[in-house]
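What follows is one chain in structure tokens, specifically the form predicted on its own.
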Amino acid sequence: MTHFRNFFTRKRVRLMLLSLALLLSGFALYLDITVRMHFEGKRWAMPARVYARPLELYPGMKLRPEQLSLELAMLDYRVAADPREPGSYRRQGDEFTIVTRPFKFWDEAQPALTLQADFSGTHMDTLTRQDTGKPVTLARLDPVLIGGIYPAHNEDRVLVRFDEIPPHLVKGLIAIEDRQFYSHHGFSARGTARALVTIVRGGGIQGGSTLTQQLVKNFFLTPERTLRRKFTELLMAMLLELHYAKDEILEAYANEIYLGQDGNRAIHGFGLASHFYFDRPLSRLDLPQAALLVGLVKGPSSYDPRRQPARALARRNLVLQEMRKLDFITQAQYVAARAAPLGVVEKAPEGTSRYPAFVELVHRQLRRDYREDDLRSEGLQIFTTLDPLAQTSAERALTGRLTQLEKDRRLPPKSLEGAIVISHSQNGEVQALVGGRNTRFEGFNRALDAARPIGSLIKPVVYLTALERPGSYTLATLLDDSPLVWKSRGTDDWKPENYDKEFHGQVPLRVALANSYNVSTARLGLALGVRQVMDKAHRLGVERDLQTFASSLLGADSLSPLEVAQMYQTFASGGFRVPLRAIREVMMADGQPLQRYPLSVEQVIEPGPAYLVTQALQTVVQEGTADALKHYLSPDLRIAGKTGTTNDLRDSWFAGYTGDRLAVVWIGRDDNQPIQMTGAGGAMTVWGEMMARLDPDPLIPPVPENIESAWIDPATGLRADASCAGAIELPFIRGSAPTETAPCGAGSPVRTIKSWFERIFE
């Protein structure tokens, strides 16, 4: 019987330990598919990354010394007494020695380049090669990083291989991290039955990890520390270990060791770590850095050398000294490097999006064409349209105005907002960007979903509409600016207003633009037709629907400043319709082009109506509402702008452009409460001053084929000749100019009499 018994048992027990087996191998078999699966793919997601337009330099460039200063400052370039490094240079008064950085663009790769270049007053004199003595037609600077797309978590790394890590730099890991790892297989085996003994003797769950261990606890576990996640670190390990070379696990490990944050970015791996603490590339890191970097594999945080460059100089220390207790370095190398400096840059070459606002719209842009998925994951290359320097200007104006208005109108601190869109006048690119006063806030972007009624702004729309009609309207025409009462069934009775509460009679169409009259823009545009104004808007490039309200001729519908943006780019493309774009090419991670954004174009309007609107607008900075411009540009520019401002005063715009950009301002707070400024008042003082920065070229406008000048009399908006006192000469559309002769007019009856008289007395 006790025989019988033992049998059950023994057999028992062989059935419970093949039953085990089975299942650590098919644990095992699982453990060894993920990790080939995984380790054989792609590896890491990695992120896009938005570039701005890079600085084109040719001789007779328009460009001041101190903004190729700035520029050469955001590309992080360093000052040097003789450059020679990539990414240095020198001024001397008006002259610069500048060695680029070597950059593959969309359309060729260009190797780092030392170039002279010389200024005189406002544009560049002459470019030449410093080592040839050459002239050069063109140049270029590499981009600025702008920011990028992250994936989750906000990783960001920049892949190295293996042949590209200083041998210093594996030295140390081998010497502070795991001086077995070239021969063990895995895990070590002292460390492993250590942490078993510290385990049994209750001391928890201990490290002990090999970098095989360390690579597989970042890459394919979870931070826990639990037996069950120790074992499967530990088979991992092993399998990693079969199936791999020495070289390409360090490899993996060198690109995803985590080492450092950088606000929500994540610095992983050694190749952006080298940037991020050198601002150079991994591949010239001297033993002293390579030995900092090791030294943060044990805490990014706890020895930060930014933060903590006393605890990094020690960490740093015990590195060389491991190096040197296993004769990797000489005692010579050793006593170098204790005694050099950290050598870390002060500031952290930006990787956040330094524009957050622009680099925004370029996402939406990009959600067009191209998956979430592959924008955080792919590593594409996106090359925009963004100019830092109208960017800064934009920025500096914004902010600087803000306090300024606030303080003027004493208002709460901090209480007005504003946005900015700046674009090519012809090309449609954006140049600029601004969501708010706080310029690095990641958060509501009001460039892009503010939408704030527009009050005049509008206008020009109502007075395209009009002069598309030759035959009935003109920039002279009289237009009546009588009290209006607008009855609509169902509605209370409507009666604008013009600002100043005053009402003018007969006003020739050009002054009541200029002066942004409301009762005879609305009269004008309920005699054209709401709906079809409101038409003549969404062929202008406007996509939001609008109400067809008779207060919509005076800008009751609310629109972004990026769609007034649009709005107005077309007219000052000349009634080209040019969509507004921020991207120029795509390229793979490999710098393979993928995609170019080319310009697009449609003509939505006639060259002589839209050239007629530009003299309008052109009238309303010389003279109407925004003639106080001059305070901050010259009038020999002839800018073409437009104020606006809404009911209570609680919206401030200006829209308006030159012969090279188009820029829109809103200033408005965001419970909409009154912020007591009109359009020229707040917006185009920011307007003003930020493209004073900029120096603008002057506007003007190729005329039309079918477009003549005539002589009027204001007054009578007749014909006139320019001996008429008051006489202004006005673009018309070919037939359209008036026929019949003012009273000052050569060969008018009144003219014709007195001239009659005066012969017999004389």
Contents of the next structure:
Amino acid sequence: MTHFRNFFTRKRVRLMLLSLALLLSGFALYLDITVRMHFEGKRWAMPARVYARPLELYPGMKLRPEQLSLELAMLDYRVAADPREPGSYRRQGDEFTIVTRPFKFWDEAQPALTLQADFSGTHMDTLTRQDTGKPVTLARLDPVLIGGIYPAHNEDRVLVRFDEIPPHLVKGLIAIEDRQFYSHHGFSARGTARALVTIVRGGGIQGGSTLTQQLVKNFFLTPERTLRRKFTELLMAMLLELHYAKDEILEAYANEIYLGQDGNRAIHGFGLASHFYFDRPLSRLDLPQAALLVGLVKGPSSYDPRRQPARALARRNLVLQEMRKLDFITQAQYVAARAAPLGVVEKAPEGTSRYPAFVELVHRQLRRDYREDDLRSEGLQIFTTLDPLAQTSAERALTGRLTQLEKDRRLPPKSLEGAIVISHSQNGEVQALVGGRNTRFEGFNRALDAARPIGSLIKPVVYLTALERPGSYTLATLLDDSPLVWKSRGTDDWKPENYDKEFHGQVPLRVALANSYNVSTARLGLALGVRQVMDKAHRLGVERDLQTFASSLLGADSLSPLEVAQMYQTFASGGFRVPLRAIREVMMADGQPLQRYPLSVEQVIEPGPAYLVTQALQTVVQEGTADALKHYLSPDLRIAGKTGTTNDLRDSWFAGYTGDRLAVVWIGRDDNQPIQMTGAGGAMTVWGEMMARLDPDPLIPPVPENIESAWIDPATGLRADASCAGAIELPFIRGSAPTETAPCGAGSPVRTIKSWFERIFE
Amino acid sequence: MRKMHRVVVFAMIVTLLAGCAGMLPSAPEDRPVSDNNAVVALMDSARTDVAGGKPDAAVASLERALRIEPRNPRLWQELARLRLQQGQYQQAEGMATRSNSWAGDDKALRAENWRLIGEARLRRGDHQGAQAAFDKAATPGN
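Right, and the form predicted in complex with its partner chain of this protein, after the form predicted on its own?
Now the complete complex, all chains and molecules, led by this one.
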């Protein structure tokens, strides 16, 4: 007994307690480090968020009511009989009442506004504040969120910040999972006690978890259920609460929690789940949708809304009921939410972005200026140039036309592919980018990466090079379209042919381009010098190396649709090179402006020749290879464009511009097999259908000061009297119009002059 | 003799006036920049931003205005003036040239654009080019 007592001397007890405390604190320290490491790893990786352009609203703007409806639908604005909440609207015929969401733009914050907009036809008539009745000069809708740039190890997450989580979702979580969340220290005494009782009774370990404990549980890879693990989790939860604020813990929870399964892929976090079940960003969920996600926390497979809709509905309604009990929602909200359908999209969308091809372009442009790590972790906000209305038109036209073309030409279904780039013709902003007919596919982006022979799309460059020498070439100059054999050492003779297999003798320059004659173009290009022509293509904005073979003059070189767009942009903007841009501004996570990508212009082509090329490209549409465009768009729009077709009909191209937009369309096959269609038969029909939906502005280029016009007899290329039959009025660079006159009428000198010409050329 | 005298005086006045045109200050004109109020408002906010030392915000506003009216030469000119102030001479010249392409027969506007181009070239050290631009600014009809 004394021995025993001796053993437990005070000193010894103290020593033992001390070592136990040391051991415990060592363990706690270890846990502390582990838990913080886990937490920090989740917390600081915030993706860059990518936004479309905000829709600017002002009286007189070109916008159809259906387009505004579409924009509001893409923004997930709710239809309401009496719109009061930000993000809701009402449409009655051509009248809209919209309550905008407040938004912090790059340059200013705009509060929520209640706007009244009236339309007449294709334009907005008036725009007023509903509360004051005063006219509004200019307002913006919040921009559509189009994607994110995610942390590498979290490719498959849609991380959200606390302020992006709908308040309903937070309240729902608290109501059903952890009512004391905002007051406890990481664990609930009652819950733990209940759990202990269950364990003592031999009922296994379960339940009683706070949100903090659930989060900690997610840090471990295995769902082990031992007393030790339970104890460790408890300690870690308390430690987390010591270090972090409640909202931070909730944010981490929202990004971690397991909410479903898509084959092999686990759906973690409310952000991704929102896309997976509803195909919309988390911040846009309404009350019943938020309640459904909250309900899933308990068991994503038992309450899977796609497989177990009845159970999911019951679970959702239970969440709503608990929220109502705590007065988190009003009775009216409760009744309305209970009555709502599940609202889950039938099939989980392929990716989380609606416009992956465009987001990829944005990502590439950002990588020139930012470190990949920063893009994926700093929570940057990227404001882009994407116009969702243009994008939607482009996607619909491409997918619709490709299916139709396959049917019409008895091609195997899904064999055709395509790509589209649309930009603003004056400022170079990329408004739409389609990388293939499966527009949600995040893989091969044909608009950026499919380099294909451009065929006749190169011809305007040949003609530009000629028209820059007004002493030798004008739109009226007769070109030689007779058989050509080009001999070059070390290669076979080159004998270009026309598409119609005919030769056309003497043809006016503008007609040769309008009909896309190969032989006269090749002969012209050879006279100018292949290198000179290719240098001109570089000057227009092509950066890729180009060959200088004779066949390059007919478009043997390959370019991507985006590169073609850059080249034609210079034509569309009257000889000014305007770099294509997909980004306007970058803002930091805290709303501070970081960087702008400003508009820049450089004159690379004299205005005179640039004007003449546009004039010639308008002739292509009026009377040349693209004249069938009139079935889609009025000739009054005076659209400029060029068809492109490659050998054995493998590629179908169309590049063209209106007063406000430039667009390039490519159609072909990924395996490069023939598709049996010309530029006019394929790509141009997509272009026409797409543009028709966008109400293009007519193309009226400004007339440069050194341009004058003259009446010409097309047959001879000589000056004619305006009253002569067949005479046409053409623009010339001052002093380059022919001086010799070809009078009209029988027996006139026209014949002699013509025969004189014929003698020269024969 | 008297007639001759009058001609000489007239010629001198014309030369003087033409010379002055090239040196006109960049005073903003009184007439509104556009009949579209949204464009006017954006132009105003750009000027406020310039005065407040926020040139980037001013550029952003002008670009917004240009999206609404890409053919408005006065917006392009304002952008040229801003770029010149910011020391971006190449862009200043590009914008002023673009403004000229939309200027039509607005001679005063063209003269001011040429003056801006001359200024930009001068500051880039291109004296010959600058002189050519100033000459254009001084030529009626430029």
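Residue numbers count along the first chain shown, from 1. Just so we're on the same page, rigid core means the largest C-alpha set that superposes within 1.5 Å between forms. Remember, it's a predicted structure, so these values are computed and weren't measured experimentally.
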item	value
Core fit, then D32 C-alpha moves 2 Å or more between these two forms	yes
